[in-house]
Each structure stands twice: as structure tokens, then as C-alpha cells.
Amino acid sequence: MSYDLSPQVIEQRRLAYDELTRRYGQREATRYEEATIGVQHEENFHYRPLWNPAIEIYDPSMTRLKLADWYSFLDPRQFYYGPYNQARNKSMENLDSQLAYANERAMLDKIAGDWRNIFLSYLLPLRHYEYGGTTVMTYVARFAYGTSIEQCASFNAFDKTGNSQIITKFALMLPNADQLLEEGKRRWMEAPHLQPLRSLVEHTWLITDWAEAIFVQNLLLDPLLYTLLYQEFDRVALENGALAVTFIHKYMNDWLKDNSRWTTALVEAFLNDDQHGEANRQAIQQMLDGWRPKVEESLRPLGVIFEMPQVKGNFEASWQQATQNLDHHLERLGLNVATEMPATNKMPATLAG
């Protein structure tokens, strides 16, 4: 008796889930597509929220923006649980290596001037700013419609917590770290130059339109603050020999570039929607026009930080650079830029009542 051991190819009977086949035809789906498209619950909710019976438990009306197809937006990074964790693990390994090098070379001991006080005036209090962003994005992740958006918001929320922990890790490299962290919180709560920013962060928690919350945080607040403190003030730190903290600055800058990719893609999806694009454009513009004056007002007091090192920075030049960068980004997205921001002490209409 003989046996035929030649290999046989068994053709797949299904290349993808039905939802993906209906959308893309007969082709093999990616892992990201399988983990994302068609996952949003759309029916059989059984009950409405007790705190607001006018809406469903998952409801697209939780934002004034609309998409004919909520999966027209996909994360350009193709992040689902596995790739997201792999990417962040690699980033953290690189940062840990850099901080270990700084610690071995005693870089923090060689900084001239009162940099302990400078760290307490901007970096350590920003632990609480980052956690405020976690709160915003957690809200978005709960109420956003469409799994592709919810995933990005969830990862953004985790990243914000991670950014807060990274600042904590830096503080632990300094003498009397526990006292520094406690003092950093006190300054976040009491320091005059930080109170406008803290007030704004707390007001963002009251935004009920989840898309508006994304755009305030990711189109206005983070880009301006990160440019000011992690790009422009980074040059001041280098001129003063504060090399160790620049590793933190670089990590934050790299994170902002990565995070902005999904926000940019989301804006483009709203603006390019065949049915709702123009209405979305007007709504997004209204959101930005309402919030940008308050965002700028909250950040300008940070100029005092540029005066603290021995070699002082030029805050006005840095401010101009930060606002120009923001203008250029909004223009590339096809959004108008107001030439003069209205002066007002009122919060945007979304917070009224």
C-alpha cells in the first residue's frame, strides 16, 4: 500500500465577515477592519438611559455633526488593541533608555539656575492637565458613535494617562520627589499663571457634544500648549543646559504628531461627507471660533515661564510661532482662520445653563 503525501490547498469558503464583504467585496480583510467595522451596536438596546430618556444608549445625535457612513472614518494608524500596545511599548522603551542615560550622567545635577522651581512652574503641574485630557477623551469614548472613532478616543485617553505618568517618572529622578509632586499639585490648584488653564480644562469636562470635545482638545488646546512648552520652551531649556528634560519634551512632541493623525483624518471625514459636509464645516467652524479665544486666553499667562531661566526666552515670538502653526494646520484642513479673535469673558454657548 502506498500513501500520497502531496500537499493539498483548501480554499477558504469565507474571506471576511458579511459586514466587510458587503462593504469591500470578496477580499481578505485586515485585522484592523475585522476589529472595527460593523462593531457599533445599532439595535436591541432594550431601554433608554434613565438620565436622558430622549436618546438611545448609543445615539448618533450626541453630536451635531453627521456622517452618512460612520465608518467612512478609519484610523490612519490602523490601531486596534495589539498594534496600539506594541507601538506604545516601543516608545516607552526608547524614553526609558534616554532617562536612564540622563540619570547615569547626572544631567539634572549639572543644570545651572533654579530649574527645580521651573519644573514646578510648568512640567510637574501638567500631570494634572494630562489627566484632565483623560477625562475628556473617556467621555468621548463612551458617547462617540462608530467603533473607529471610539477606539481612537479610548487610545487617546490611555495616552493622556500615560503622559501624566511620564511626567511623574521624570519627577522621581529628582531629589525629594514626593514633596515635588505634592507641590506640583498645589501649584496647579493655586499658582496664578496656571489658573486660567485649569479653569479651561475643567470647563471642557462640561461639553456634551463629543465631537466638539475632540476638536477643543486635539485641534486647539494640545497643539498650542505643546508647541509653546515642548517645542518653543525646549529651545530655552537647551540654551540653559537643561538637557535631561528635553527627552520628555521630545516624547510629548512625537506623541502629538502621532495623535494628530487620527484627529486630522476625522475632520476630513466630516468635511468631505457627500450629504453633510457643508453643514459639518459650518458647525466645526462655529466650535473653533467659540473656543479659540478662551484657549488662547488660558495659555498666554504661561509666558512667565519663559522669564524664569538665566537665559530667558522670547515668549512673544514663541506665541506667534505657535498660533501661526495652528492657523496653517486649520487652513490645510480647509477651515477658515479668523484674523482677529473676539475678546469676551463668556464661555461658548455649549456650556450655557
Partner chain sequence: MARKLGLRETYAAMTRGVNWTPSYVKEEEAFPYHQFEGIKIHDWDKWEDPFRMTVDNYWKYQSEKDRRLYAVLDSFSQNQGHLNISDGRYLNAIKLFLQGVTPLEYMAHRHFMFIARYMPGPGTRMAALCQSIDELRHTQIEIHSMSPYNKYYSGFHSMRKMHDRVWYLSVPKSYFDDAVTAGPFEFLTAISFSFEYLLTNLLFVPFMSGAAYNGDLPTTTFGFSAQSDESRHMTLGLQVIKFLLEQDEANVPIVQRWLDKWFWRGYRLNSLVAAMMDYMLPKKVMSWKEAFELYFEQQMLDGLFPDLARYGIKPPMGVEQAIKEKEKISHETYWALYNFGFAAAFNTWIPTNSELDWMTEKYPATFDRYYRPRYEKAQKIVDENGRFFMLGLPQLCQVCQIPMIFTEPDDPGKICFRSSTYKAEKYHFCSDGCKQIFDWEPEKYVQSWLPVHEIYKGNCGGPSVPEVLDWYGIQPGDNGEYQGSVDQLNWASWHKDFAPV
Given for the second form:
Amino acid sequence: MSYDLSPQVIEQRRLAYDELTRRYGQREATRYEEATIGVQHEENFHYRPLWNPAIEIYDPSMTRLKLADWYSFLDPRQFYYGPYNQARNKSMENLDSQLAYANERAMLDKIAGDWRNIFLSYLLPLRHYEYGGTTVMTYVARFAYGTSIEQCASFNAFDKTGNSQIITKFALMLPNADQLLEEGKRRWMEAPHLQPLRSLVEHTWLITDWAEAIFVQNLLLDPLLYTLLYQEFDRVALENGALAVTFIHKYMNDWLKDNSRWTTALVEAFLNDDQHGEANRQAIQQMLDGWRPKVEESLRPLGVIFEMPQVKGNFEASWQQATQNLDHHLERLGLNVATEMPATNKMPATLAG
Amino acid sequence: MSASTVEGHIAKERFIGVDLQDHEEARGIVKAIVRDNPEAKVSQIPGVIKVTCHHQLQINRATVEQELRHEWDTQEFNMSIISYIGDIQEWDDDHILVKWSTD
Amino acid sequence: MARKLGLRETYAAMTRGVNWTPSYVKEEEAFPYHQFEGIKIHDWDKWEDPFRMTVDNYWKYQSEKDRRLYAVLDSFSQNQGHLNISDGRYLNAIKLFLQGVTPLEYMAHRHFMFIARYMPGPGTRMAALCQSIDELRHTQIEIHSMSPYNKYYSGFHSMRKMHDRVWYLSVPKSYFDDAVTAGPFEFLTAISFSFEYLLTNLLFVPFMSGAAYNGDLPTTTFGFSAQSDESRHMTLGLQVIKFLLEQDEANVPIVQRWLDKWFWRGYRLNSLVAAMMDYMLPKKVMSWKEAFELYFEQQMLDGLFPDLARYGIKPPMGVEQAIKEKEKISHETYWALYNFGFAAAFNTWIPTNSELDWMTEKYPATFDRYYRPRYEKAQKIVDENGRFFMLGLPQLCQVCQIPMIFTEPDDPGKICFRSSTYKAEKYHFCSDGCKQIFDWEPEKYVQSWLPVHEIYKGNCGGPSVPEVLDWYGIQPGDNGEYQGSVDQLNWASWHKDFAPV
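Other form of same protein, the form predicted in complex with its partner chain, not the form predicted alone:
Below: every chain and molecule of the assembly, starting with the one above.
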């Protein structure tokens, strides 16, 4: 059957789902709002988890931070599944065409021989670092309270696996990829300059406060590591003619920029909460003060990587840049920057072998 | 042991099969399946093309490409499949194989 | 230049070996949950994932699927597509889906993240991660697909709150709560295998083909789109079971017990689907009995179980009873919904004469003898005094939480009651299956949030029906009889104004 499209209009009975009209009044809702707000179950859970009877299936006590309204945080990117996938697919298509170009122009063959060893000292082991980040974010995605927060963590978890696979993809373009992957993992497990980092990553798996887990990874660890390697060391790579890998660096950098948007908004939501803002501030400050020295100590040994190319990088200057960026970001959020920094003249760890 | 020993159940012939969303590409895939699996039975309900076989159902990239007249990655089968019955035992660059393990 | 790798090698390079055993923290601290159920895994690398989906391909195919889906939804809204469905009654099936099933998709999303976090094997974790975000997709595309209906029809407006509160929705809710509070391997057996493989075609295909038959474009579209992800989930489900059974013989009895439990739990949940299929679709696809025979008996009993017999797995507990009940479960369930329809967020009605005849044809052994007289009597009451409802509160089964409406397997005339005593307290069940499940884990099921008990305890807004309905979020028109309801009146007037061309 088809219908005459006469100008007659059927009046809508509702503009949006109740969850949204209760919150925003009588107006149409966006697809992000429909897909996100109030979607998580809230009450009348039937059974306690066998694996942890102390908690409910979704339990606001899984972080020591509080929000009077858990949906006061909304993703500034307005990502629900659809736009998230579109955005990532687009970045991936870009990267793929850049890598195809690099392949065509035999850029990878032109990378000087010592770069194989350099990749083995940072990029290849970092596929494991990224995978470790998935472990943290899957925890957050399961235990964070409210769909708006866990949804961001879910995409973040998937992205981390994506980042790990992107590094693998790059490795597969190089000769003797199997060997590279194997040796990369050996270095992640054994190379002295990476052990403090691996130790830190493993310790982040044990964080039970999901908000703390987000802040350690997304406010401290990722920003410092990405700035050091994918921004600062990227310049070193360029100066040394390792053009192809800079496409990977750029992808990672762009990803970090995008990913930090939701974390920044989350911190703001916690700090701006009328009821709990001040308590949240103190708790967040405590988390950051506790973790920042450990995070910095775990990253300083990466300085050896800057010594490896023919045209060496200036690690100390890069380190200053990375920590300054971090300080500025935290200050902009209205958080204090830790006054006692770990000594910057620490001996660099021995070179990977 | 046979499942037919279940009280009140009358055993019928065992089969495997795939359900595809009814669109242009799927119709090409179905043609390829029928070419490669002569015993395949095709039936239709609104929106869905069902292909069943008694023993095994193999989808070959090469045949699908002949039918579609363009390159076809076996992973593109994800865009057509909506359900299946059986066990997907192979899914590589050239073939997809659905069968039961005991036959 | 490196050689081009095949699908299998690429997938292996991407997913295998990225994991490592922690050495700076204790392994059992990082992965504390995969041993307490008694499952033994010797070699996680034996895990096979036939789909071999890498993240880049995932983004590529999924974004294409979404692009197609949302184009259809936009055009549906722009063209007043809701006027093209077969009949206003049809949408009650879809209300039941949104209220009952969509929140389960979300539960699955969250808990597959638990699997992705805590399973030590990288193949399992990758498959769970993909499934988790697939399930988020399903939640969201369902909400988006039903959103245009919410603007014009009752019963769509408050799905999540209703799922947390309304009595008949505690059936699906308790089912999923049960799964996510179990250990990780039981969860996988319950959801990946039992729900997504064993019962998936029985649960989803009737809804989707029902939608296609009844001109419901959004449901057909999201349904097929979600089902295409679902076939990956089916593969995961079968892989889980084969992997557990192959890893250690000691796993077999554990898996058998889970299979027994989760078949029965899922089958009881499906009684709502049975009622929907036989009674709520103005254009019928097939009867529940036919669906059960095809999707369960032929596909699973004749198809799958001979494969599982190799490992010593038998068809699940209660399967004989389910076979007997195929003659009556849809009728018993819909009758209860009709009786208690004043407290449901969808409308019910007496089937038309031609629909009654259809049921006689499909259920020759039982329908005319047991069920047709009920509707004839109900019609007489309607004709004389108006619609009746059972205003009392029914007793619920402690496990499946369905009211005690099911009859003895061999006697459609006699209600089946079973009970157990635990710590001096008596608990009631609808069937031997539910009683057995309780007896296996009484400490779990004594916790059940039983809607009727909670009303008596004063936890549901107050003691009177209007107070409870208000607490449920049920608005006038959501509940009760379809004839004369807001939806029915609107449907009639819209189809008068918009004459077919």
C-alpha cells in the first residue's frame, strides 16, 4: 500500500524518549543523546556477582569520585557507535593510502639499516604497550558508571587494540616481519630501557578505581609517551630520512588529540560538580600526585632511543617539552602541577640489545 | 549417541546452510554457491535468501568473482551473511567452508 | 618489499603474541577470575577464530553497514513510513522487543568487556572486544530504529526504566543478570553459546521475518544488519564450547550442567517470543511450533548435537518437556499477558476469527480443546460487560520469574507447581527445570528481585495498582486492551485521513 503524500501532517505524540524529555524538556533529541543517556541499568539487580559479591552489577562505588548526575559528562565528540566507526574508518583509509604510497615509492627500502634496530627499540615493543592499554580500558568500560563514560572507554579500548595492530601492519611491510615481531616482543619483555615502562603498565592493570585508571593512562602516561616518541622523536626520524614511519607517528598523534578530548571533558565534569567538585578535585590531585613520578620514571629510560639514529635527538629538550605540555594541560584544567619532579639528570639506562 | 533418542522428537535429515540478506551482491554469491555445490537448495523468505546443503557448503572466491565480475575479498561475505547453520570450519583468502564436524 | 600475507597470517600476526604474562605483578592478581569455576585450559593458542576480523577491516565493514542502515532510517522518517505497517497491533511485538531485548544487548556489551579484560588468551579477548562493541551497536541501532515509532505510538517511551521495574521484564532482566553474575566461562556458555548459537535463530529470526512480513522497515533493516554481526557471535559461541570441551575432559560435566541450565533459562525466556509469534503478528510468519521444530529440533538436535556427542555432551535437560510444550507454550503465555494486560506496557486483544482458525490449523491437538474456548468466553465478556482483567497479583517462579501459568507436561488442564525448601523457607517453581536450577544454586536464586514480592514489600511506588503503574512509568494507552486504545484510535483515524492511492 502506498499513501498520498498530502500536505496533511500527523501530529507527533512525543518528541523524544522520556529519559530525554525529563532531562531536556520538550525538544527533539540527537542520536547521540538517544544512544547514550540513561541507557545503563540502574536498579533492582537480581544477584550479586559470584566473582565479587561486594558489588552490584553496575555500582557507583567503583570509583571514589562522585557526580551528582552521572550524565553531566557527555562526549564532546558526540561519538556513539556509528560516528565513531565512520571517523576511525576515515583515519584508517588515510593511513592506508599513505602506507601504500610509501610502499610504491619504496620508502621503506630506503630507510637506513640501523632503523631496523631503532624500530625494535621503540615501535615494535609499543604494540604490546598499546595492548596493555586495552587491558586497562576494557576494565573501565565494564565498571565505569553510566553509558556516557563507559562508551568513551569502550572506543578507547578498541582504539588501543587498533593502535597495536597499526604498528603490526607497519612491521609487516618490512622485510623479515616475523623476526621483527618476535624480537620486538623479546625487547618488550627483557630490554632494560623498557622494563620500567612494562612494570608500570602491569601495575595499571591492578588499579581498581576506574577513574584513576583513566587518568593514569589518558592524562599522564599516553600524553607523555606520545609526545616524546610520536612528536619529538618524529622530528628525529624525519631528520634521519625515515619518512615512512612518520605516517604511523602522525596517526598516533592525531589519535591522541582526539582521545584526550573526552578525558579532558570528564575531568571538567568531575571538577565542576556542584556537590562533589571539591572532593573530586582533592581525590584527582591525589591520584595524579601519586602516579606522576612513577610515570615519569618509567619513561625517562626511553632517552636511549634518541641516541640511536645517526643524527641524534636531544632527549632532555624533548623531555622538557613533553612535561611542559603536560603541566600546561593540567594547569588549564585547574589542577596543581607536582612541585617535586624526579631528578632530570638520572643516568640513562643501558642501550637495548 | 544420537539426538534422535530424545523422547517425542522425530529426527529429520541433517543440513547446513547460510542465510543471506537479499541484495545484488548476495544474489551473485548465491549463484556462485549453486555452481560450486550442485546439491545446494535455494529458498526465499522476505528479505532473506536461504541456501542449504546436506553435507557441506563451500564458497570459492574465484567463482564469486566470476559471478560478480569484480574482485571480491572473502571478508566481504560479512556484508551479506545474516545467519547460518552448521560450523564455519574454514574462512581464508580463497574459501569459506561450512559443515558439521561429524558427517 | 615484504611479501603480501594472507588473511590467516595477517590475523595471527595482529592478534597472537601481543599478550604477555606479567612478571612485575602476580599473574593471578592481574587475571583472577578464570579459574574458580573449575575449568581447565592448557593451551590458549588452540583457540580458533574463523572470522579473522582485524580492527581495520572491522571499521571498514561496520561503517559501511551503518551507512546503509541510517540511510534507510532517515528515509523512513521522512516518508511517514510508520503508516505502511500491516496493522497498528503489530507494533506491540516491537514494543516487547525494545523493552525486553534491547537492554539485554546493552548488558552483553558491558559484560563482553569483562571477558575482554579478564581472559588470558588473546584470541578470546579480541573476539570478546569486537562482540562488546557490536552489542553497543545493536543497543543503539535498536533505539534509533524505534525512535520514529515512539513519536507516534504508546509503549516505546521508557524502555530502560521499564526494564528495571516492570514485572514481565524481570524475566529477560533476571536471565541476563544471572549470566553476568556467573563466572566468565559460564557467561560465555550462557550467552555466546546458549543464547547466541543454540537459541539465536529461534529468538531473532521470528522477530526479523515478522517485521519483514508486516512491513516494518526499521526493524527489518536493523535486524538484518545486526544479524550480520550475529553470525560472528555464533561462531564465537560454537568456538567457546568446542574449545572448553577439547581442552580437558574434566570440563565436560561442568559444561553439560551449564548447558542444562542455560537451555532451560533461555527456553523459558523464549515463551515471550512464542506468544509474540502466534498472537501479535497480524501477518503470521510461521507458528511457534513450526519455528521450534525447524530452529531447535532440526537445526540443533539433529544438526549440532551429534557433533557435541563426540565429547560426551548430551541434549540439555528439559528438552523432552520443551518438545511436549511446543503445543501449548505460546497459548499459555499469551493468555497470561491478556489477563494481566492492565499492568503491561503493550496492548493485548482477542485474536480475530481467522486468526483463531489459523491456530486451530497449526495446533490441531490442543487449540480447539483448551484455548479457543477461552477466547470465545473472553469475547462474550467483552460483548456483554466489557473487557476483564485479573487484578490480583500472580505467584512467580523463583527462577524464571514467569507467573505460574504453565501446565503439567502431560496435562494441559493442570497447572504445574514445584517447590523446594532452603534454610526453612519454601520457594516455588513453574517446572522441574527451574526447580533443578534453584537446587543447584539456591544461594543465588534466593536473591531474586521478584516483582510481585517487591510490590508486597512496598518497594514499587505503593500498594494500589495506579501507584504501581505510575512507578513502572506506564502511561495511559500503554497498557490494556488494544480495541479502543490510543494507538488503535489513531491508527484508524490516520488511515481514514491518508486514503490509500
